[in-house]
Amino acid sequence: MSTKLFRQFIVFCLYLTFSITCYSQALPHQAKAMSQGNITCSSSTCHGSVTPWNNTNVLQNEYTTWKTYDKHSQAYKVLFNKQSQQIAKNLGLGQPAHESALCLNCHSHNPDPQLRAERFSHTDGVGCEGCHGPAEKWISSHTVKGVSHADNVANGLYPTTNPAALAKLCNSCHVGDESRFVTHRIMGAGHPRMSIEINTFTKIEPPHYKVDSDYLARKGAEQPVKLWAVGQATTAKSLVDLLADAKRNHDGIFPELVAFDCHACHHPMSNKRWTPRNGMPPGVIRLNDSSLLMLSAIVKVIDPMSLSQYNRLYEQLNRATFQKSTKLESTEDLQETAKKFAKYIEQLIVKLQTSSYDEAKIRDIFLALVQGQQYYDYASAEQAYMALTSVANIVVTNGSSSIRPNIKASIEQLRKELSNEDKFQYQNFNKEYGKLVQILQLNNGVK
């Protein structure tokens, strides 16, 4: 082996270690560090200033930001207004929305009692170190000269730079995990449904960092593919954990309806819409598989060789979900299939972290999205969507501007197709859908 491919090598193996271990680290309110509360990062020295600070390797504004527009601020507000009240009455939990764990858990950082520090407030919401990780022990030197972020991390801050460990905090809370799961009876309750898409909601919060060349230094690259597709895999990862998961894929004698299709039940009886789809007959409760549906896709680029396992796995699990519904059987083999399934994604989010995505491949990827493809329920066409605006805005970077104003109206019409999910027109949507691949595709070259 020569030497610069020795040393590529152990650059990988370094980046490999680090990802893991990344993926691995306690997430913030599981954490065994003291929570100090927001006020120890909002000083208007240190990130509350009103504007930007020129000179400072970081924007000092970050708190600022994330008040005045991220709606994590607001979210331990929201559990006061009338709709939580009544969840919170109709669950019969009986203590106030704002009082509650089961609401506390996603709506603030909620660390254990023995764990907040004496100016810690819930009423921060989902603050800086619900996202970041307790700041014991990582507050002070996290500014001194030549700390590292390899440094602070290895203090306790979370790393929200790493695509799989970002995504996995965000699913916990909008998918849900062992620790916090929105159930179908919370839903049922009245809570809106789940969902996410982490390269799209990551830049809606809006962001409160600039990447420049000291973020590039300390950090690396953004690369908003990857994140889109270590995301998709992550959040199917979420589903499969939950149908693994005997003390929660069960809730009574029914299964965890949080894991399948809301739309698939929830619709006038007169809209006769049921359509072929893997294999399942009708009938039968579908699994929300928008996110395996994304990630089909991506494997068929990033691992072509194992995408033979993954359509395999993808079919038993189906096959499992229906024919268990219907033959009233243990769920043994569900829970089984699951697990295989877990462990294949899991071993792929390695491979999605430590991949390259350059232009070949995000076109590839963008091509698998929509060519053949077709979106029939409400959740896998708003995946489409956004992974579209994530992935098919950055293939026409390079192309024709003179189609660029098509492209963007038909987003908008995707948009406003996707605007009132109990009036979605599967047909309306694929039609307009139809429409922007072609204008894609001839922007692209691609016939």
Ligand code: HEC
The other form holds:
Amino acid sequence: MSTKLFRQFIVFCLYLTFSITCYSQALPHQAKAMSQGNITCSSSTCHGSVTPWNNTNVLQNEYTTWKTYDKHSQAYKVLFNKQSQQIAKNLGLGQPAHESALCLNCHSHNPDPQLRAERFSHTDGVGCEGCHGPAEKWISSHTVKGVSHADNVANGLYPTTNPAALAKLCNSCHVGDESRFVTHRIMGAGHPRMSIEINTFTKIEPPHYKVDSDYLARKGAEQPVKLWAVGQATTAKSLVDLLADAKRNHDGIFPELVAFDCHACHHPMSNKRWTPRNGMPPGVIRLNDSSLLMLSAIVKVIDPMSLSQYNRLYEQLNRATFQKSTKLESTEDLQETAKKFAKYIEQLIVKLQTSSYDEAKIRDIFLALVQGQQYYDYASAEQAYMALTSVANIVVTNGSSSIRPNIKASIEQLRKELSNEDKFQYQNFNKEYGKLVQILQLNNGVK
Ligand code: HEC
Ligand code: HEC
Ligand code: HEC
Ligand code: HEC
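Form predicted alone done; form predicted in complex with ligand HEC now:
The next block holds the full complex; its first chain is the one shown before.
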């Protein structure tokens, strides 16, 4: 190996190690350090300024932004509203929602009592440490000159700049994991359905940081498509982890119902809409495979070598949901297939993290999302829409100016088709989707 190649190899290994270490870093609610409380971050000379500062590398008004605009600051408060009271009553919790760990674990940063410093209060909702990690070991050092982001991470700051670590963090509340989870029972009691797309959701959040030249120098560029791709893989992993985990089956004969398409059960019988797909016969419950569908477009472009493995696992997983009692060709049951799938996705995440997403690849992902694809259920149509807005921006900006307005109009129409979940008609959605493909095919610059 030449010296240059060897050097590149070492850099790659270091990056890989950093990525993997970041992904495996304990989530803020599982970390074994003391949480200090928002109050330690919020003074006006720290992160509580009313207006951004100009002469420092962070804005210093993060607390004000969070408190005023960010829904996470309201997360604890909503546990007092009528909807929460009803949920607690319907579930027979025997205590109010705002006192129940079941709710507090996601609606606030809720560490063990022995891990709370004197001024910590969980009533702040999802506060700074709920995302950035307990501050015990980095609070005093993180403002010292010369201390880098990597130093802070080594001291326990959660690595929110790492796409896989970020996706794991957001998903741990917005999809749920083994330690906090919204079951079908909790939804039946009145909790909203949950869905997330990491790139879109990080953009919806009122930003309390600014990606300027100084940020880029310290943390590197954000890559929306990478974040989207890694986010989809992480959500897909949450699904297969759920299917593999017998402890999360609360409702008897099925695996936990939230793993399935809600409208597979919740739709009027007069609305006949079965179509042959994924080898699924009529009258069976379909998985909520929205993230898996997105993942298939991603695998096609970023890791084509593993596409046949992906397709095999996808088919096995679907079959295993309804053929549990009969013998599968491979004699594997749902949990085993889900575990295998989880291993595959773990390796894929490492590849997605280390891949580059140049213009050609982004265009190919966009085409994989639209060409020959049909979305039959609300959850996958919703993901397809969010994918388009994450990926299309780049394609639209670089496409010929004549098609830009048409693509934008088409995406806006798709958004309208999604405005009411109960009235969603997949035929209309797919018709509009077909138009998008036509626009692209007419445009030589994109196709
Ligand atoms: C796994 C994490 C998790 C658990 C457990 C959880 N929630 Fe939530 N909850 C969320 C998230 C995330 C949202 C926001 C969903 C969205 O808007 O996409 C939410 C939204 C809500 C809303 C709607 C808020 C609004 O602004 O309209 C209510 C009410 C609510 N939860 C009450 C509860 C109650 C009561 C419990 C306990 C029985 C509970 N939640 C348990 C994560 C959780
Ligand atoms: C819902 C999760 C979440 C919460 C809650 C949250 N942050 Fe952040 N924060 C992020 C993300 C994501 C980023 C961007 C990635 C990065 O720079 O690490 C970020 C970035 C930052 C930065 C880095 C800015 C830079 O230029 O490097 C600071 C400082 C910060 N947050 C402070 C705070 C403070 C103070 C609070 C509490 C008032 C808070 N955050 C609450 C998720 C969160
Ligand atoms: C500790 C749990 C937790 C974590 C971690 C978390 N969230 Fe949330 N998030 C919530 C809850 C609970 C709500 C609902 C709050 C409410 O409605 O008042 C919410 C609301 C939101 C909303 C507003 C949704 C809406 O319908 O308006 C966005 C956007 C969001 N979160 C994005 C993120 C992102 C991005 C991350 C990761 C950087 C993240 N969240 C991490 C618990 C969490
Ligand atoms: C396997 C079929 C099935 C799936 C899949 C399913 N549900 Fe249900 N759901 C039911 C049944 C059965 C009930 C109980 C109906 C009753 O009590 O009349 C129910 C009840 C509910 C209720 C309470 C309705 C009421 O009348 O009070 C809500 C809300 C709900 N489900 C939401 C969801 C959401 C959200 C999803 C997807 C994440 C989902 N369900 C997936 C079968 C399903």
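Basically, rigid core = biggest C-alpha set you can superpose within 1.5 Å across the two forms. Everything numeric in this text was worked out from a predicted model, so none of it was measured. Numbering follows the first chain given and starts at 1.
Positional change of residue 40 between the two forms stays under 2 Å at the C-alpha, relative to the superposed core. With a cut-off of 2 Å and the rigid core superposed, residue 60 has a Cα displacement that falls short of the cut-off between the two forms.
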